[in-house]
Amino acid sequence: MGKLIYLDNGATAWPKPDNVHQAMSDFYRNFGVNPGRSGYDLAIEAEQTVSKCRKQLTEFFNGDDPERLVFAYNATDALNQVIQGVLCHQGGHAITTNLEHNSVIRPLWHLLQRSDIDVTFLPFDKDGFIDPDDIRRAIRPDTKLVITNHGSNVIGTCQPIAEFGKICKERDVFFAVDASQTAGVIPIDMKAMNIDAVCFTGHKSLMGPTGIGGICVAEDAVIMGTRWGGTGVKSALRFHLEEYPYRLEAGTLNTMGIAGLLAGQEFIESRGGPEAIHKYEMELMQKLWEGIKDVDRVNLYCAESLENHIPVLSMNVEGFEATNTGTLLDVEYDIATRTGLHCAPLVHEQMGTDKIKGTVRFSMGPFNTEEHIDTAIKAVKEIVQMSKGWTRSLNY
């Protein structure tokens, strides 16, 4: 990493563990053929890597059947498949929240153009949480889908998805969870939480590469396919296969990405599992929070407490737009953060930060250190002092 202090793990975990790089290189050099298409030894070896990753991820989420662990390009691709696969074939009403990423907002917004689909967006409270009773009240006779994120990529609040799932189970409504920010740091138990589909990406806390993600689908959950093509089996059929995983997979898989994702799970276990990683990252977040929360002219968002949070913190310095603060952190202190609306515009619209071009987001990863946080605290305090004397050309 050199001098760079990387505090943008909410965008992607970086650096990746060494074993991930090695596993991807070894796999592609030695077994980089098409799995499931032929019976020769290399193809069988490749398929075994894919199958092992399906099995481990299914256990990771306490799913029902490894064959119902479906690979996708990323969480956005997975979420599109779930949203369209549940709503496009039957229409009806969906419920989501103002905390969502555009990977949920945009597919729903496009479907809203159809006359047979309606969507309710629920606001969050002052602390950044959705009241389960709001979901209960929003469910209608024609509600087909409730879809929420588990952890916000803007304010870091971790929603009570077990309570959401219980309500959906009682009302026989499909419940899908966007676990982009939590898979790998917060345990997710599909059975205990009554989740029908968990959508995940590989390149964040699962410590894998970009270009790989997926869906873990519960045994009794119904998602219709929205893409069709080659599967390598039953090739004489004109229609795409209905059985999993082929139902939601078409074409050649990103096998090198799957090998990296498998190695990422091994790294997580080597660090003591998701709970241990989350504990470490939240200790760093607590240090940052305590270091800047009482600094004059620093505004934190939905962070009165760090209970039920992931290591994501949004802030602004009064007098500066987020982009200005982020540029100073980068140029003057070699600290990488994320600024702007974070692909989640409804969060900022509800908080009013859309008027000042979003927030500065700090997000921790397993390779960050206390020294990184000390530098970030010092930098924020010094930027606050700069803000008091700078010209109005940088003011909002």
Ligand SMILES: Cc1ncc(COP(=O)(O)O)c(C=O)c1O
Second form
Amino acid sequence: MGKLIYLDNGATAWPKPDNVHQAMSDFYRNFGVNPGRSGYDLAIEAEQTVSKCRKQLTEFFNGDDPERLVFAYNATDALNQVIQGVLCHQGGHAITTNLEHNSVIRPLWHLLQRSDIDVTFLPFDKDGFIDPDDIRRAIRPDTKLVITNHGSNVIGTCQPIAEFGKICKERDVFFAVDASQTAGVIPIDMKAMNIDAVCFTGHKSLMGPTGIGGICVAEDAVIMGTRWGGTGVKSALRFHLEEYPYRLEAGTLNTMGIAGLLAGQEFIESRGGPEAIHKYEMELMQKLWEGIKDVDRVNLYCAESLENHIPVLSMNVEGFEATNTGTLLDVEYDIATRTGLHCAPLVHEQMGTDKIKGTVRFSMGPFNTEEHIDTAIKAVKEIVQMSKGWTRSLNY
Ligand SMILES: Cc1ncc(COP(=O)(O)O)c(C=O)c1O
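Next up, the form predicted together with the named molecule in place of the form predicted on its own?
What follows is the whole complex; the chain from before opens it.
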């Protein structure tokens, strides 16, 4: 890893655990054939890896049935399938929030342009949380979908999804959760939380590779298929199969990604499970927060307290655009962060940070250390000093 300090785990977890590299390589070398299409031994072995991963992830989310754990390319793909699969065939009203990533905003926006649907975007409060009562009030007789972020990829706040789920259950509205930032660090119990669909991505806290994600679909949740093709079974039929997992899967699966995702689960277990990883990462987050929160001219966003947060912290140095701070962190200190709008423009519009080109985001992972955070704190303090001389020329 050299001397790079990687604090951009919100974009993707990096580095990946050794066992993930190993499992992917072993799988592809030994069983890299197409599963579910043939009866020879290798194909059966490959299918077993896929089935095992479906089973483990279903248990992980406390879903109902491993067959209803469907694989997608990533969270974006999973969210598109849920949004279109719930709304396309029936129209109606959807409720979402200003905290969403573009992988929720854009599918909804495109449906808004093309079809007869309506969308309500709920604002968050000053601390970055959605009031469950706002969801309750926003539900109308024609509301078909509530879709919310679990952990914000910009401000790190973690929403009370169990409360959202309870309201949706009472009002018989489909409840979908974007768990991109939380799956692997915050336990999600679909049954206890009344969630109809959890959309996840493999490459963040689930510690797997890119190119794999999916949806865990509850037993009685209805999502129509929105793409069709080969499944390897019942090939004579003109129609795509309605049964799971085929209903939402078409074409050859990313089996190597699935093998990596399965190994990611093993890594999480080896570190004591999601709660233990979260605890470790939040200790680093706390250290960073304490180190910079009182520094003059450092602005933190929705971080008065770190309760109900994931290890994602957005900040700016007053007078500096986010990119200036990010570039200095990179060039002068070898610290990788993410700057800008983080694909979540409504968060910034609500906070006013869209006018200063977003924020600098620090996001911690299981391979970060206290030394990394010490360096980041020192860097931020020095950048504040540097910025004093530069602010006038930057003109804001
Ligand atoms: C909250 C949230 N939702 C969705 C996504 C999309 O994930 P992917 O790029 O893996 O599809 C991200 C990625 O950053 C995210 O942070």
